[in-house]
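Below, in structure tokens: the form predicted on its own, a single chain.
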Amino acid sequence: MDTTPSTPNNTPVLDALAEVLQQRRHAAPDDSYVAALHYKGLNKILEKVGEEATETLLAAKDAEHGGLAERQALVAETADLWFHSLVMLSHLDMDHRDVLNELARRFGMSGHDEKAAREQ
């Protein structure tokens, strides 16, 4: 049983959001997010990203030992981090099939093996 998240035309929500993403980056600044930070730059959404990266560490400390609303806390700055990570790809004409493709070339290798390979 396929349990891929998707949207309502099941889409899964990576291939949706990605192809959003595209329709937006062009569109005008005025009239969307992600076009205002594609007209600001890279060096714009990087502070997203950097800024939705210490909320999500902030909300997994609180998360530890919190309870369902901490939990739920960190989901959510964890979709505004994926959110804004996926918006940076997006601005170097790279998207999440990217990194699945990593993440598949990873899959079944040791932590410490991939590390080791990394670093030669």
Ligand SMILES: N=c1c2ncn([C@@H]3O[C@H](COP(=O)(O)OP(=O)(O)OP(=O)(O)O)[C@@H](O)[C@H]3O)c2ncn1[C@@H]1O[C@H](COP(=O)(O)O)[C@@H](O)[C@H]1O
Contents of the next structure:
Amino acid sequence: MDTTPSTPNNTPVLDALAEVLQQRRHAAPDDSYVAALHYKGLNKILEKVGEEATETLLAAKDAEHGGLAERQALVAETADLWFHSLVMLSHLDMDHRDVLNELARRFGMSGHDEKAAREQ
Ligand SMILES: N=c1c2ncn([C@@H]3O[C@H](COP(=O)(O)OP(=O)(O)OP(=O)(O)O)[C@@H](O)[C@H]3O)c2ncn1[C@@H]1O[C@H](COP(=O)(O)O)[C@@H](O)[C@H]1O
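Now that the form predicted on its own has been shown, please provide the structure of the form predicted in complex with the ligand.
First the chain shown before, then all remaining chains and molecules of the complex.
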């Protein structure tokens, strides 16, 4: 039986969020956090992605030996990181489907094999 996943088509939260992020491209910056990010431009969005990545790795270190609160904090920071990454993609006319397609393409391919293929 072929267990290779097809491109995911059941991602309602991500689908809905991608639509909102696109609608915010031309919304008033005072009314919307996402519109304000788009208005400030790619550099500001990338600054937020970097900030959230750092906060996520600090939360992961705390979660390693922490309890439920630290694990919940890691989930919250990861959500912030995903969210700002999705804003970045949206700013460049891309979305989660591009990333899910790539993960589906890679599924089952050993990371070592994939790296070796890249180096040829
Ligand atoms: N998922 C999110 C989401 N996650 C995090 N955030 C915001 O991301 C910001 C990150 O917090 P920070 O403290 O790092 O940033 P900040 O201090 O507010 O901003 P800076 O001055 O540092 O740039 C907070 O303002 C959060 O509210 C989000 N803002 C919006 N969404 C989604 O986007 C939709 C559209 O939001 P609006 O554009 O605001 O309507 C919402 O309905 C949600 O579904």
